[in-house]
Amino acid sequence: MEESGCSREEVLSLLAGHRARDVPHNHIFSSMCTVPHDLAVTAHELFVSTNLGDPGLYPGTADIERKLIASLGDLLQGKNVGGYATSGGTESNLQAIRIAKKLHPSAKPNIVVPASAHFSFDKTSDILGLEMRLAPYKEGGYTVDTDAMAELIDENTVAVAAVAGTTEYGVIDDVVNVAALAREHDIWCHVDAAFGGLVIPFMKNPAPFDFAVDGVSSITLDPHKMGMSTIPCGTLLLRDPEHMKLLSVDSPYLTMKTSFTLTGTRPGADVAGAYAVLKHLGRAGFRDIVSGCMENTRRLVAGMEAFGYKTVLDPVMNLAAFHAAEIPDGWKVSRTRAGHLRFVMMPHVTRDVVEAFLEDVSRLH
């Protein structure tokens, strides 16, 4: 740290130089985050100094958080759901399993999750001292084999999980059967819909995955993904608000004397941004956004197949996977554990971006 500070202009110039080294969004196919909506940015600036870790000082911001949870709970067909705004899917998944562990005390607790489970479940198991058991894919697909999952459940299992919009292939587990297993064994059922939660409800004939499914206890949903809020904004949604009490600890020196969140200080800015986008777009607006993303996904698939690239499976949502092949320089495309090319068709991946990419692909052939 220098003795004397720099001028505002010098600092901004320095920062701009670093920002220029980042990959521009119009060349990113690998991320489940996107450019925030301009209204989210405005709302973020308005609430940038708020701290939901001490909500008694910011009652207006705290009310926005409650409205955000209520709006998303309604979208996911819940009634009077509980929950709070988290730092993202990792925290949401951790807190859901933390509740499950408290509800089902065991000397050797375990959770049973799909092979597609996000790596946050590895962190969760490590932090909470749980054994994580991986249920394999169904033969010939990338959704969980619920029969195999049933075989992994025993008297020490505290929770089962399903994924609605898997990170690698964008498919939806059989949540109905996973939830049925939870009911049968009287354990927690968590659905990780960090990505799919703001996609699936706006698709035609969507697969059941939310609180309309009997037995689903909690859902992870990240507005900083398809919700186009500022980063980081995740949410944990609970069917029964009373389960929030299981996360409670004393916070005697704050305006609220108990705290149930994982982190202490929590920004209100991203929460305001997320709620602003929900209010502005409504269901119709999100339906249009998802429709556009799906249309661009189909265009990408058609274009890639014309050049001989082979899809791993027909896209279920706005994520396409192809068998390994060459990709033009300058484009950020990720690979799955199996080595498949993975394209996430977020709102920043416009038709122009798709066409520019396909034009570069054409030069390889």
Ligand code: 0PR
Contents of the next structure:
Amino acid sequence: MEESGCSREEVLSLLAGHRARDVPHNHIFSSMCTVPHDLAVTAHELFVSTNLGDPGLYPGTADIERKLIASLGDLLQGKNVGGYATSGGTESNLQAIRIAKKLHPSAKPNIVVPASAHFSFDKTSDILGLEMRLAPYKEGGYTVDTDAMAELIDENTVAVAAVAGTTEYGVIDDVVNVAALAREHDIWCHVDAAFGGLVIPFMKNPAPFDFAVDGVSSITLDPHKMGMSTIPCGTLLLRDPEHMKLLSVDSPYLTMKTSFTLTGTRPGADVAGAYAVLKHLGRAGFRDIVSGCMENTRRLVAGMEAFGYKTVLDPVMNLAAFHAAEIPDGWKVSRTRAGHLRFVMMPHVTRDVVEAFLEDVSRLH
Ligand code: 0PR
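Since the one above is the form predicted alone, can you give the form predicted together with the ligand too?
To see the whole picture, the full complex is given below, headed by that same chain.
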């Protein structure tokens, strides 16, 4: 750090230079985050100095957090759900499994998760000292084989998980059967809907994945993915708000005497942003966004197929996967562990972006 500071203009120009080196969103197919809604940015600015880590100082902001959780809980067909705004899917998954572990003390605890589970479950298992058992995919697909999952459960299993909108292929596990296994063994059932939570409810004939499914204990849903909030904003939703108490530690000198969140100081700005988007768009607005993303997904698939690219599966959500093949330079497309091309069709991937990409693809052929 230098002795004397630079002018605002110098600093801003320095920062602009860095930002210019980032990949522009209109070339990003590999991200589950997107450009935030402009209202989220405005709300974020209004709440930028709030700290939900000391909610007694910010009762107004804390109330927004409660409203955010209540709105999302209602969307996911829960009644008076508990939960809180996290830093994202990783924290939500960790905290859900932390509750499960506390409910089932065991000398050698394990969790059984689908082969598709996001790597946040590896972190969770490492931090909580759990064995992570991976249930394989069902033959010929990318959703979990619930029979194989059943075989992996034993008396030391504290939780099972399902993914509603998998990271790599955007498919939805059979939540009904996973939750039935949890009920049968009297253990926790966590649904990771970090991505799918704000997509599936707005699709036609949505697959059952939420609190309407008997046995689902908790759900991860990230507004900073399809909720177009500012980063970072995740949520952990609990069927029974009482379970939150299992996470609590004493915080004697703060305005609230117990703390149940993972982080101490935590932003209210993104929470206000996420809530603003829900209020502004309503279900109808989200339905339009999701239907636009699905339309763009179909256009991408049709365009790619015309050039001989082969899909790995018919897209279930706004995520398309193709067998490995060349793609034009300058575009960010990720690859799954199996080497498939993966396109996440987020709101920033507009029809114009798809057409510009397909135009570049056409030059390869
Ligand atoms: N659960 C699921 C199903 C996820 O897909 C993700 C992240 C998480 C949990 C963890 O969420 P946080 O990253 O919020 O903690 N999925 C994306 C992925 O790994 C995250 C991402 C987003 C990666 C944008 C890259 C990127 O540019 O692909």
